[in-house]
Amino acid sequence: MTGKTTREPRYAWLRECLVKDIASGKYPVGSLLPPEFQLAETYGVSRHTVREATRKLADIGLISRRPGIGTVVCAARDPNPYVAGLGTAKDLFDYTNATRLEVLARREVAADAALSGLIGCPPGEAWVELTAFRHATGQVAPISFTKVYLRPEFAAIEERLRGNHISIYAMLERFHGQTIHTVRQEIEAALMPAQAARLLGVGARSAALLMRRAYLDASGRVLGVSDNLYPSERFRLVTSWSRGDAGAAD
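Would you share the structure of the sequence above as one chain, the form predicted alone?
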């Protein structure tokens, strides 16, 4: 197969070719995309063009570059951004139950100054850190790069993060007898750090949304924290309020 003469950028043409070939099953979901040099030869383009086209596919979650593995086909069609409405506590719990975590790594850490500030714990305190992808239930492409911090007594939660599992919030209550009194959530604009970008297959320092949640008991003790980085193309946050929610304004 060779390229064609066109006024559109070569990478845009190649991107559409790859989208069609993935949708047709030429490159099935779960398979490895051919290496860069092979794609360049197959489609009659430069390796630079291949690099730019595949970067665009990674940005929307169609493929994912996995270090030491290769470029994995994650979805058979152009996925739409995941839309979450998080205006109430119920919305939050519904959202966490409609997504799942794919654990990539686990380690035991002692909180340094940075982690202590993030979690809100004394320096040196022991925590379990889980590195994970977050997926919308039923979807292959990850919507976020997530780090979860759990107290060591809740480390067994990791073993329950398989398949379409219930939320960590629900696991803390159901399996560890904890009552979640407060969920503290912070949202801010961010740039995707190199590690997360590499795993998600998006550009380093590309636009991202950082959403951090801390789960606290009635005494204010932090039981767990999740740090979620969403690529801008894969996630949309929608909230709405009616005037009656807070009464009439003066």
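Coords for the form predicted together with the DNA, given the form predicted alone:
Here we give the lone chain, stripped of any partners or molecules.
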């Protein structure tokens, strides 16, 4: 727990270095990053590793690699917000694996009208509610205040969540043999409720992103729901669509 069992790859470390250097103004917006071979030299890695590091930065739009020109700094984001790319199910999977839930409380609930509407279950059905923080790996402050609703038969997941980095998504598939067929996600604006604000250490009625995800099996049954409240300054959602070069030659 104290020590990471696996050491961080070099490209991930380099990537964070670059994010910091861009945010700090060392590489201003509109300027060029040092050429790849020079970054490799400076940081003592191979050029391949530099490219691996910059690849994701290009994916989220922080930089843009231009052949024959160089690597342009496109945006200087505060390194605080956790930037997640959630364009595809894979992105979602990566994201949930890069975050960790810290369970604060657990209680069994009977679905009232609000919950049954949220989950899409008959009123009165028994569910387990987990109250939790979501942490980004390597960050101290939680990035979201989260409530998770699980069917009682899957509630053993909670024990596996403690101190673990594996996502609920993966848990359901791995330990309960459930195949997640559909993930439905809703995003809307919200104001941070007083209780959540206090726990997160942000101002009450500050801006928040409310993100709900429901995990459904092939028959449309809801297996679990997570309800995430993100303070605006700690989270940003990035999605990008690219025209495929696969087969679409034109």
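Positions refer to the first chain, counted from 1. Please read all numbers here as calculations on a predicted model, not as lab measurements. What we label the rigid core is the largest C-alpha set whose atoms superpose within 1.5 Å from one form to the other.
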- Core-superposed comparison between the two forms, Ile187 Cα displacement 2 Å or beyond: no
